[in-house]
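Read the single chain below, which is given as structure tokens and is the form predicted in complex with the partner chain.
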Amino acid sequence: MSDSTSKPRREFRNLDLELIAVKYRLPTAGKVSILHRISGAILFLSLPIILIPLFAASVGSPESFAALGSGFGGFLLKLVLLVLLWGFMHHLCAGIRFLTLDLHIGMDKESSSKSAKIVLGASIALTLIFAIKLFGAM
């Protein structure tokens, strides 16, 4: 009881963008929530000025199809869709763990922590081979 009154414990009110990214730690389950929100934010502001324009040169013709992967634009292009694809896989990873909740599939904590790490990991992992699969064509 000594410790309590000495030492109030830290408390966390209105938290806000500081507080979640720098202060408090966030379970597994929270940063998959986060990044949920933050991927689907960043698809949503590339979809017209990146993702359709580059889906116009890519079904356009099989010139403009080529000269997407060429060149230093080509360099700089595969960085932004890595990202973009991280994006979409994290999008549609953690999506679908969020629908197995809504049917209180995984709901217990440690299924729950366990499912977040494994979305997180999945997510990265299915970048990578879609990364590989989509520059070795570019």
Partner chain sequence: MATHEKIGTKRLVVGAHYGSFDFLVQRMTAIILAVYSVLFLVCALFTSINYESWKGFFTFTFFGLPMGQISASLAFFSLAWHAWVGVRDIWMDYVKPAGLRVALHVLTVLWLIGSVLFFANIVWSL
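Take the protein just shown as the form predicted in complex with the partner chain and give its structure as the form predicted alone.
Chain only, nothing else included.
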């Protein structure tokens, strides 16, 4: 026997996505997780576009290696390499953090937040060190 007088479904009409995006504060661990995925995607997508052709050009002949080395003087190419370096450094540091979390080390809220902040700081610091070297300040 079916009840034809069932309750009407509730409707939520106050879902303003812009307000939700502004009000919701993602924790540091969540930001590290999202950046880990973004850096992995950057590294994966750069393989066929940037890294493999650069490697092929570098091992082709001594002349192509010298031409490739002289081509790294451009600012735009250095900026692309810096983004790739950040992607690698962040992916490496966050990967180590996630491996320690898989071993059930630092699973509580305070330790997780602290390790996420360490990952952000370490990846930015390593990227800055490579940026100084890449742009010739040292």
